[in-house]
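As a starting point, one isolated chain is supplied in structure tokens, in the form predicted alone.
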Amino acid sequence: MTSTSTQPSSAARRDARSVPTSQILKSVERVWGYRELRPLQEQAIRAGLEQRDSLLVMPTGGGKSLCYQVPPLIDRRTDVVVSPLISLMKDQVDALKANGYPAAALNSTMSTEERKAVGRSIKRGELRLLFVAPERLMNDGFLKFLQDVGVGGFAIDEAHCISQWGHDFRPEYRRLAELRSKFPEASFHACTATATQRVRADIIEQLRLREPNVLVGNFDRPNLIYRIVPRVDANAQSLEVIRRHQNEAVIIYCISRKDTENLAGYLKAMKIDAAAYHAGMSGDDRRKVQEAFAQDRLQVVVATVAFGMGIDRSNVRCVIHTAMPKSIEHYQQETGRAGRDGLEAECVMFYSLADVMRWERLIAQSAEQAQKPGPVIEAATELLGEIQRFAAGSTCRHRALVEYFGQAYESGDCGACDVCLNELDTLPDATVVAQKIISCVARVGERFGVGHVVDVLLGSKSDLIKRCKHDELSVHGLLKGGDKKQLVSLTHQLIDQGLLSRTTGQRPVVTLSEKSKPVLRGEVPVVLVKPAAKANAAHGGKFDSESWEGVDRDLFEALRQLRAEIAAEREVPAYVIFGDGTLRDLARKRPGSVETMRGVWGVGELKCKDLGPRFVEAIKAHCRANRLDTDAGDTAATGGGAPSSGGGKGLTAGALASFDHFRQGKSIERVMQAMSRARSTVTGYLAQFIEVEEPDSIDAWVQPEVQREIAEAMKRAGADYLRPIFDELQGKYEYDTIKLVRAFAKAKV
């Protein structure tokens, strides 16, 4: 039997180095509908084209996949992607096929005939990417097959799994180093979202990468808003957050299987569409939950950390941790499952010192089972200490995460975390409460745990308290009427701050520390935090306003419904059809034909031809029902760029009709009513009117003092983009208002 090698020649590799950027962008636009590359993507793609080893560290949602998908497409070769989960492979292959990209996976769920068909496609050189798990890849027979057909490169996804210093070490990944000797001409590309400097060095060593191009992206995820609040009642607190995300996808992480089942049951009782997911469930039950969530038929999944790596859903709008994860790497990866589409998302952690004690016990048990207590405990305890300091700290969350991964954070106030949004709600009489708690610890002889200390303060008459005669102490009932869960949280905060100490072991005891007596003497003020009464921003902070700018929300919801229908028909996840970012752009630009739909972000050539007619018809139906113009173009999104010369050339009929109203000085509200248009549309018309007609004043629409304040901000931040002006004003004014003042400033130039 003969076979055709897909391994490119040395000459082909040399030619690949001269591939112009325009050719790369043309391929990306044709297949994926993206008209520009994100930071580091071109460098990573060129490493693949040059067949130079590389290590790419890019946060979730940063576009890692594109970096190993483009080179074999341009080079017309076959590359292998090592992926740890079957479900993740399936989602990636489905998404690639929907874009017309030739890809396939080989896994244990496939029939013999299906696997043979994939093998034939590889031999014919038809596939550009083949996804496999490390166990299958390292099978001797399969390696021989790949050597016969030829492989251009290997992309190792989730590469941190190869490092013992990583947060998700997997022994089977260690064998991947053997590939180097079997495929000496192939290039190797390690990809991960979370890796410190030590983990990066270990990946390079373990994979035997040869002079790799090390590309480390910005670890900051500005579209995520981080909140860490004291855990008082995880069930009630989770419900409050979920209700901020009505009809949106939410993942909730718990430590144990029992926790997931209890919380899922509570949420169902509260009429929330939720389901549990953990390793103790049958494979079929887990698959059903995962598929329902991926296909947008399930709103909330309550899961252990086993859930998520196999989910490629891009529009998760919230991730909740009901307890502290065991490392910052875990936290970064798990919160990274929110907002993968680049749109706003919220990440909330309910923290308690009890989490630290719980993880310490689990780490000790795991080390005992692994029969490697020393190294395992040392590495895990070090990571646990880092996440504890992060959770208990009060510095900007974005800054803390970025600096942990060794990068400088230069953005100042992030405007997207509880600290920078001034949401940390402090207890007004914290020092007095702290003195009472510390006094109680001393009075019970420093021989009891947090629960007993709290019971004494609340005035409990339990058998233990009576037996110890603690009901006779002066501190008994000192905080009677207080909330027990909150008091436990406050006591844990005192331990976190070193104002109290605790012993280790199965039954930790609370004791005094060197800092306890100065607090009792009133020499040291104490700050304690309680759960905020209400978050200041719904969930997206400043980013939320910008990402929705110019979007017709009613149309967006209609397109979501259409997407769900098509996804159900084709039995694929909804995001495989279109991501939320694409739907928002469709609802912003309202294309009235398949041709103009090609100008929408994320709409590639095949999808435009395949899905365009149905989406365009839905858009036209919405516009007819609401008396809106189609083909709003970029002007609806930006509030009117510089119009073409020629007395309104390039303006829509709706925009021109609005000018008569504005010439009469009518308010935005009156024009909305007269034209039956949304506020965002009318504001866009007004911005165009201002630039075209150049009125002497815009006082009819923006108060003079507001104009002056925005104009000053524009001088400091520049007038090219709205976001810097919005940030300079600290979100004081809406984008629509800033847009009008900017248009007026441009008209006067």
Contents of the next structure:
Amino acid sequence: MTSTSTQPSSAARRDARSVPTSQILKSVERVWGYRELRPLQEQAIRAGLEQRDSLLVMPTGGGKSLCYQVPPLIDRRTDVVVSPLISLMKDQVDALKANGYPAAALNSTMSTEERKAVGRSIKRGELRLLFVAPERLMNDGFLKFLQDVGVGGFAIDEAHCISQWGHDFRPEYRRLAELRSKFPEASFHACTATATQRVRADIIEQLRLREPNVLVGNFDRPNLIYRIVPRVDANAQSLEVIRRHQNEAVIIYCISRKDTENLAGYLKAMKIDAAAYHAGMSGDDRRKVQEAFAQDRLQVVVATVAFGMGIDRSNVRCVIHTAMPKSIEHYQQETGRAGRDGLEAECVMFYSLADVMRWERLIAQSAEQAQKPGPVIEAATELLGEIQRFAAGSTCRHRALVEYFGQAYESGDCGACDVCLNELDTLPDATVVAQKIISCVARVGERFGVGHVVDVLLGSKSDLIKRCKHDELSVHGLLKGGDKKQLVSLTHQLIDQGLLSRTTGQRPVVTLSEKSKPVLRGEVPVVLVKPAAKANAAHGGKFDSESWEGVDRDLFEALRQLRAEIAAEREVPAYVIFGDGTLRDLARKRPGSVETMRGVWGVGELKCKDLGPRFVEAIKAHCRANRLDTDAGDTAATGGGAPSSGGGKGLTAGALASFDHFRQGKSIERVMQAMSRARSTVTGYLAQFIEVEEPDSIDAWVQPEVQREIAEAMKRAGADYLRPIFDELQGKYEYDTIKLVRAFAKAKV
Ligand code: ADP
Ligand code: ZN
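Switch over from the form predicted alone to the form predicted together with ligand ADP, please.
Below is the whole assembly, all chains and molecules, this chain first.
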């Protein structure tokens, strides 16, 4: 986290120190129900209060909106938010209004009457935030109006759109440069989720920011689990991933409109309720999909990049890329739509070198159409190279992403990516297979594409092969019986690793590289990922179990239903009612009255009054039916209360099935195999088993000296939360192991 500060020069700027932190917190607590600020939020809010220019770079989900929402509220002034998408504005305004925050948007879809009404409330000084699109804002008459009424600050959302070095250049953003001279008294606050150094500099220059406070948040999203697997069959692979997320929100990104329709059709045929979304659909159709998704009535959307900016659903549990996107910025942005509620989510990319070639063609085409100037093409090619290195590489994904955005990654293993979770299933005889492929490339004279090379190895007798007499080569049929798609993927991997080369252009040809010969001579061992290796069984990672801790899953489902009902009644997205984090906390604490409900994470004053009675009603009904007490345990802390698995209640069928295995003392590995579940899932079951069945010893699963060490650490750090114990042991033992020992300690008392 960095913050470059220089003192503001103008004495006219307010001394924001006069607003105590407690006052900021109080407003945030009252309106939004959050008990603390996230990293950088306080600094950013202070910049707003001080009316000092700022540039806030924070990943999606980091909480940028709060930073421009709070200052005008405390200062009782009107600020303007510039945002590129109308649909995004509407959602934001709805969410704010639901919290009792005076905000409005102005856009072309509104009637003259509605617009006039907004104009009147601005004049009366009732509004704290006004959202507008840049085109509307830069209209001369409107600017004059704003100059007359006075604007405290401008928040420029998605500020990277102003830079051609960004991934989403929008020429209409350039005109925002004129604002500075028109509103010399106002402060400017640029926000973006993705900006490399170059783009940041560009934003500051273009918006003429004055000695801005540059606040760069942590780019890591520890709750996201990244997986990049070789693509063999996007349909089948997507289906497999979706099946891990039943009843959960999933967004699948494809490159083309046609791809989205094909995949959506396939999924429907497989009885998955999915819808396509792309810019070629009518506005009406798109709105329907978007609304159904936002209101929790539709779980799976198969989309092009057109889907997203307007989607604010915070409980997206999985984002799939069926192909590599065209830049790391896009990848970060799109995967960033997963897990915005801070709870675990999975991001899977199916990668193939073919994607790189496809993008190269698309970039070349747009160059030919000559609509875009040279530098934009140059930038596009550079960005493509970066993401190819990322996708084909085998560095920790969290590390690679964070470093790309110019930050240091301090932790070791992230515990939440395919590389660190050790999931990359490697091909046992990779070196031999690589030698065969490379020999074949040499034998066909380095004049053919990947498909042909693979056909020769498979022993195809096609006309082309006969005509070239390639059926007479010694390499012909060398990998007979193999799978064509898998072999193509392996060849692509060799190219990605530089062990083979390829030409670009219309008909790319595979050639040898300087690294090919050493492989043939057996001097360099080769590592290849087994294509189509089943992606890991569950969305494990250390986050999963922590945030579900103590949550009554049945109650959670019931509350979700209620949320969907209310959302449909009010025609707002479900997250406007409550986020998943709040539902989990409700299902953990089971408040039996509106008063105790106020102690739940994410429940502000207004929402508690408004929604409290219905939620409390549902909780009480659930508790009666299941003979549970309301107001479970100690409700003081957020997250990770005591598991409420009393008497087998709240145990899933999976957990119960696992108990038989554990009674027989089977190892975690054997239960993983027997039940085809991921390690984290099985250890979760085991922890429940220990608590519920209270075995005499857990030596079968954790070595006695490890148990002693963890027990010691637990004495020092307390047993309420896993994190302090983990830290106390300086990461020596996995969360899973600690959890088992803790469960045992609890069972013993
Ligand atoms: P961004 O605009 O940076 O993508 P948002 O402003 O939409 O992110 O915030 C993402 C989510 O984080 C929101 O759903 C909001 O509920 C939550 N959030 C923001 N600030 C806080 C906070 N201080 N405490 C808890 N949750 C927060
Ligand atoms: Zn990692």
